[in-house]
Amino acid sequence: MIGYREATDIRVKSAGDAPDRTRLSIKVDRVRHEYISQNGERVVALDDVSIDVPNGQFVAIVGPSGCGKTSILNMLAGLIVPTRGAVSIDGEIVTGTSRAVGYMFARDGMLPWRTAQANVAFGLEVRGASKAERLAQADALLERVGLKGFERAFRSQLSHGMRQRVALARTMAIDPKVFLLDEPFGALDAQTRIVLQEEFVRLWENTGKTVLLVTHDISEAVAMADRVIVLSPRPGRIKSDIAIDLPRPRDIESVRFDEKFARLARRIWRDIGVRGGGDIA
């Protein structure tokens, strides 16, 4: 369960308690995923894709739409089972879905009966939690967010980005060990995008909790990430994996004006293999 210090923050970690890397949080063996289109066809989205990532780091998948992206973040979070290999979490084979696993999709998935509030709080709900712990630790989340004063609106009374918003927080609210996200900033304006980058990012610095993140966006993996993985067109393999190498603590707004910053994007639109800039599909 999340702990506060003083029900305003989530829980950080100590400066000698930082997270061991030499052990593997995540690990995509050799998978091949295959599905069977509308018309029949049989598809193959993923094959013979290995990913290893350490305890504690932040890691981005990118590559051309339909590559297979989210089916990985699927296969993690128990959703879907590969047609061949495996992945597991912490050693153990993922046969199912798991509370160590935090998975914010694309959509805000709000639950149209429930206030924000109470969206945010419903996975503590079902952990057990008192209501007034619950309740707490919501509207604290949704202020971290920006949503102070939004506590009692419904999904109907919220803007997109709004929503997504309440989605974060409620990720959050559950306190996993490691966090699925796909695709979570890109309803967002640019300025609200940058603000809640800048939070997430300054969370998981604090508590190095692992990260997985699908983004069309590559200044935002640039921006956010440790590595960056780069999947070839279907079906999805690795085309390469590149170490970005910028300083932590980072600061999400102004290291993008770094020189290196620039270097690395350059070569990340290299090895897709995309021509006159715009974000990937």
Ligand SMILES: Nc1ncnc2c1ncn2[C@@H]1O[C@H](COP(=O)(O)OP(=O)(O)OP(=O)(O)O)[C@@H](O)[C@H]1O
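Each form is matched to the other, and the largest set of C-alpha atoms that superpose within 1.5 Å is called the rigid core. Residue numbers count along the first chain shown, from 1. No experiment lies behind these values; they were computed from the predicted model shown. Compared with the form predicted together with the ligand:
- Fitting the two forms on the rigid core leaves the C-alpha of S65 displaced by under 2 angstroms between the two forms.
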Second form
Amino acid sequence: MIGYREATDIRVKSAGDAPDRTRLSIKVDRVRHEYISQNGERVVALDDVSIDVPNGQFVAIVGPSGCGKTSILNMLAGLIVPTRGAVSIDGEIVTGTSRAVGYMFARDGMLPWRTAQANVAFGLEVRGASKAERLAQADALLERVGLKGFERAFRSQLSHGMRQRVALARTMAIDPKVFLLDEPFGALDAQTRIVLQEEFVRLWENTGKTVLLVTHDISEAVAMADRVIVLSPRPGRIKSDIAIDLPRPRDIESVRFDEKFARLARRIWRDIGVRGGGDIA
Ligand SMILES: Nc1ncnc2c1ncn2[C@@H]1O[C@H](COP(=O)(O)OP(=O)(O)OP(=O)(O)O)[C@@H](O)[C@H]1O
Ligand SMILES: [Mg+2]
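Having seen the form predicted alone, please provide the structure of the form predicted together with the ligand.
Below: every chain and molecule of the assembly, starting with the one above.
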């Protein structure tokens, strides 16, 4: 973790501007989505889901497995088209993949034939920066995610947590309008997970960008987000939409011991209904 706090003056392009929260960044508008399963049956994954996310807001989506969380992100990334309804980014209906989104998954997408530095520089190539600029920015971003000294390392030489850091730096390098994160810390051990949550929030606080985080970890959702949306079991519908009014900047590690944190987490557990919808509070 050493390094990224010291390097706070290094910012990706257009970062640091206060987000205009009166503008809508993401709109999921009355979306229904159906898949056809292998045996030809129709699976309704999402039904009548609407979500408005103002510019710069950090939203977490939680809900039981199979309720359509990844489907929502895939729609916003332009990978699937909703059966009914529409999704928009910055007022434009999403019709295909674009540089507007930075998508990060549980399994890192680090390119094995490129060094850490070249992986991050790849994100910058998409932006058309010069080679010298790309390498300098890649190194700065790697330093910010605590990987100074590992610029020339390949995937096989890095731990899973380090690979996720590379993926994080590359996603930052793309400088997207919105971050779509699908359980990005899910496959990490508990300690590394908290360290990376902390790092992401620090980096994000500097950029003021919109984030949609899908997670199964309720503590992660409450610790990181401004707002948590709970989906019902499939077909996913909005069950609740909870404002997380914990102060920023947030200390991801110690906020977990806050009384308000416990209340919010308990409320979300209850809404998810892990015991077949029963109250656990
Ligand atoms: N390509 C597909 N073909 C058929 N059914 C699919 C397909 N993709 C997803 N589904 C179904 O749609 C539903 C929603 O899937 P989705 O991956 O969005 O859920 P999820 O909430 O992300 O689940 P998890 O928490 O397990 O990742 C699931 O029941 C799944 O089986
Ligand atoms: Mg999923």
